[in-house]
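First, one chain by itself in structure tokens, the form predicted on its own.
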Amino acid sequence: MLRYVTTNAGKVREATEYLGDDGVTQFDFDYTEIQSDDLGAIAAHGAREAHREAGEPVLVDDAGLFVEALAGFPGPYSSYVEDTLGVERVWRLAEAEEDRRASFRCVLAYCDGEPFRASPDPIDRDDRAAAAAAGADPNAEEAEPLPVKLFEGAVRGTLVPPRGEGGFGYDPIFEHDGATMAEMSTERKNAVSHRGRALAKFGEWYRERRAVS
């Protein structure tokens, strides 16, 4: 059974659309979210911690809004910025810029405690640096990170004044193909979303992995 580490049941439903009957359940686990400019490092650290807690295959995601004219801000700090500054303030920052291009990005991190035929994720070094900065024992288990497989998805768009009643987070100010994410139906949003694109890649790989296991 695959455990999707999230408090959002909607993410589990979306994952089920891509994984079908492969079995996905919600795992409400408050893993340590390290401070990093890299979504992959954050998700991989969470996946390793969640797997050690659950003892079963886990999937963790981390996502953010990256505004080109703001050097990628708010990026991995999107949730914190939404809670502290608010979505409309982010729009006002972007409004002052001539270039309002942005992208939603998502990284899924999978860990089941077993090695992969492909190389482990390329961010072990970042994880070790984060552990050292946090004062972790270099002889502890975290010094040899569990293999993690990463899957990335992104959708490009433009920031616009808030429109739409649906969605959540930055959806009202992110326009893709003529509509904001908040104006899209759930089906249309899932079809183009950064998380959906990452899930599509993961689903294809995961079915192959299960077939040979």
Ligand code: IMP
The other form holds:
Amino acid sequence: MLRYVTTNAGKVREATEYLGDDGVTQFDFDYTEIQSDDLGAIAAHGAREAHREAGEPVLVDDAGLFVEALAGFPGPYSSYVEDTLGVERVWRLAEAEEDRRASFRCVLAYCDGEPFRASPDPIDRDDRAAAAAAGADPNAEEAEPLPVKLFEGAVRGTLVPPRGEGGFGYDPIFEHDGATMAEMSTERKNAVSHRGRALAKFGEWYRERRAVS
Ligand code: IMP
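Let's see the other form, the form predicted in complex with inosinic acid, since the form predicted on its own is already up.
Below is the whole assembly, all chains and molecules, this chain first.
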């Protein structure tokens, strides 16, 4: 069974709607979020850690809000900023700007402990280089990281005063095509969202992978 690694029930709701037929279950595991400005590196690291913990195929979902006028802030720090400043304060920051364009990005990282042919390259070379630079034992796990495959999705929108009761996180201040993500049903959000786009790519690859294995 594929484990969707998150403590966020909103993400699970969206993933289950998309991957329901393929059998997905929540793995409520708080993986280490390494400090990086690359969502892919954070997700890949989390997927390896979660796979070692679960011993089963895992999918880690790392997402963020990138505000154009704020040089991509809060980006990879979106979770910390939501917890400390809150969504309303992020809107206030954007309100002071003329340009209120923003995007949501999502990276899904898959790891099942098996090698696989993948494109883009599934090996996280940063991890490997960092381990080598730190003088790690070449036989140690972190020097030869598990293969991880990444799937990315993004959606563009505009920041607006909070509207809507659905969704989670920054959804109430993110408008796309006339509606905030918090005003959309899960189905409608999935059809346009960063997560929906990444899940569509993952779903296609995963079905093929299961068919040949
Ligand atoms: P993480 O991927 O769990 O680290 O989430 C990063 C931050 O982005 C958290 O504050 C989430 O609430 C927020 N976030 C992630 N995905 C979404 C989304 O689909 N809509 C709105 N906020 C999101």
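Positions refer to the first chain, counted from 1. Rigid core: the largest C-alpha set superposing within 1.5 Å between the two forms. Since we're looking at a predicted model, the values are computed, not measured.
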{"property": "C-alpha of residue 15 off by 2 Å or more between these two forms on rigid core", "result": "yes"}
